[in-house]
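Only one chain is shown below, in structure tokens, and it's the form predicted alone.
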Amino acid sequence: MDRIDVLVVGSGFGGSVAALRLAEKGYRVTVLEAGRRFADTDLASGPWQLHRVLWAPRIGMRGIIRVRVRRRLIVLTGIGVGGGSLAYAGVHYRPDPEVFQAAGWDRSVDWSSELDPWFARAEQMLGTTTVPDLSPGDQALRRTANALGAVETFHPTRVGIDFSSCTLCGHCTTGCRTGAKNTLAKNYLRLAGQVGARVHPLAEVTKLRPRSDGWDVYTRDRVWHAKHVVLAAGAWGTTELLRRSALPGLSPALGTRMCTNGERLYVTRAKVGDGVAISSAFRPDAATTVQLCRIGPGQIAFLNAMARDDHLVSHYGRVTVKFMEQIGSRAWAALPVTGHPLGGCPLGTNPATSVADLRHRVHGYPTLHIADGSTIPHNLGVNPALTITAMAERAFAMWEDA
């Protein structure tokens, strides 16, 4: 059996960086994927394939997107090679300084400073550029911003999304057919298998064993054996999995700062123009972003809005009903849904409140690892890929080569 030095669990943002930043360091990376592996053909041509859409094994769905419903909400996740790339809409945000003094974030590092080379090197990375056009919807947001005193703060997307290839199809969130949306399949992936790290698909983990030279990982129909494990399951996947191990003295801390990005999310039907999934946003106050939004060529519309603290999407109705003022439509359903699940894994030096150090590393197990949403412990009030991407960069710059 081959041997395995670091053994990555899932091939999102941070596991993704995982396996590119470690190998290239030396270390021999397996990562394993619950999802299958996809070329830009096999993605669904529109909302309506949704057995290309959704991930439903046992009924046959074996698409981008998996689904959890609880009570008050509804989860989305991306999985497949690539992770949340495969279905996000490509958008990059860095968060305001003030983010990062939120309730939960370790107070002994400058957040905001620490993190600023590696946001440039993850956008580097994921390449981040500016949406060109502004479609009859995106006028309409701005005219929207200028009624409510806040046309100053509209502004297009930063994607990462390559318009000489883009169709403007709006599809980039149900999968990308034509190769313009710079998954984590183009990027990271892909240097990473040139470097030799390997991705094996359809391999979902269903526990973890410590053994005394490393790891035991358990997949249904297979245990693997790795010195290191780098959980990058996003924050459900994994605090469920951290969970589900029962590993001896983990931290009460699990489970705990579990958030969404506060998504306030209406639907329309409207000409709103084609383009990409999310093209434009603007901020009614200095917590709150609100994005248009769209499924296809322009003709589902919707308004998301992110606020830091719950309370400032008060105002939310105020917003859509000038927007669907300024383009003659009105909003039809409410959906109390999210694709940015966050927390569960706190960062800090206090293994009472953290779940891992500053180095990623869970307390009392310093060769389990942690890269994902479950470390972020606040909600960011902006579209968390990017930050995730450079804390994973942040956390792998400190690991010494093999």
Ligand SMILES: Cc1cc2nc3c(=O)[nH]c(=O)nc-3n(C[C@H](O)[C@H](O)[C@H](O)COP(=O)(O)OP(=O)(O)OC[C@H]3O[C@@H](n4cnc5c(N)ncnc54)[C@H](O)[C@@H]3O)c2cc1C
Second form
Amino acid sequence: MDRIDVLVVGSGFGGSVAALRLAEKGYRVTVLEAGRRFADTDLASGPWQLHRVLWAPRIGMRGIIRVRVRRRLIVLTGIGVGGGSLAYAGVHYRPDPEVFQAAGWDRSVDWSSELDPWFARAEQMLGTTTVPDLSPGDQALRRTANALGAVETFHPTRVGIDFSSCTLCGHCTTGCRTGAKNTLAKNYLRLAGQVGARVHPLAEVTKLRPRSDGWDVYTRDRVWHAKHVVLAAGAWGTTELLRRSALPGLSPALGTRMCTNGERLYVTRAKVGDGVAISSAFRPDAATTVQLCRIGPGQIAFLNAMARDDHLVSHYGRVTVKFMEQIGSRAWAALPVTGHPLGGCPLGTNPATSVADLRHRVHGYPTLHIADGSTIPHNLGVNPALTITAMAERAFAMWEDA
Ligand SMILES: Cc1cc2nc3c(=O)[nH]c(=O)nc-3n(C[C@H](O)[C@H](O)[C@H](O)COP(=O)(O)OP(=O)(O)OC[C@H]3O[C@@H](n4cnc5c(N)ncnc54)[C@H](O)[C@@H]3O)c2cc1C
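Other form of same protein, the form predicted in complex with the named molecule, not the form predicted alone:
Then the entire complex follows, led off by the chain already shown.
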């Protein structure tokens, strides 16, 4: 059996960065991914092809989004080779510097300046660009911002989409079939494969066991051995896997600092015009971002709101009503949905309050590493994928060559 230096659990943002950067440093890297591998043409033509959108294999659904319902909250996460990038809208934000002053961020690092170069690298790798044209829906959002006295904050979004091949079909979140969305399979994972990393789809890890020379990692039909393990199964997946593995001496902070990024969805039926899934945004106050989203061409639109603090969500209703006036629609529904579960494994120097150290190594287990949304301890108030990518770039840059 081939020797594995580093076994990465999950092929989303954190896992893909791990695969590329560690393979570049000469480690033999294997990635285990719970979901399928998709060609662009395997993806759904639209939301009506539910069996290609959702992941529930017991009832024949083998798509890209896993749905969990907990305490009246619906949590959506990406699944498949490329993780959340398969279903994400491709929106990239750098959070405000004040975000890193919130509870949970270890104060011994100046995260804002420390992450600055890694944000730049993440944007370059993910192909960030600005949405070039505004649709009628975007114009309505701009008028909404104006009516609420915040027009100077209105902006077209920054996205990882190649507009030379994008057809503006609006199906980014049910799967981009044109190849225009820069999923991780097209950047980090492709490059990781070129330097020797291997990705195994349909390999869900069920538990980990430490051994004298590294780790035993269990999937349904195999036990894998590796010197190092990188947990990159997402905030939910990594926290759950650590709980299930019941490693002695893990920090009591495991499972703390979990949050939803203050996310709320307001769905409406209105003509918003063609465009990418999330095409513009504004900020009704300094801590809140409201984005215009669409599924497919034009008719189903929703406002996605995120807040740095959960108590700020109350005024979203007011924003939605104003938007309805501008777009000429009356029907809408508020949905308790998030696609941004975060936290569960905060980083820090104190094992009583953090699961892993500032180099992302689990306290007490120096060959066990965490690189995903579980290390973000507080709402960012903006879409998190770029921050997860930047944090992972920072973490793996600190590894020695193999
Ligand atoms: C519909 C939708 C749209 C979104 N749009 C945006 C957006 O535009 N911009 C943005 O910033 N964010 C967006 N997000 C959120 C973004 O996708 C996540 O924040 C991001 O993917 C999290 O990255 P991660 O590295 O933590 O884990 P993920 O990208 O979620 O990757 C984790 C991977 O681990 C795998 N896994 C889990 N458990 C196991 C296991 N036990 N064994 C093996 N593999 C496992 C999963 O299948 C998954 O592939 C969106 C989310 C959704 C659902």
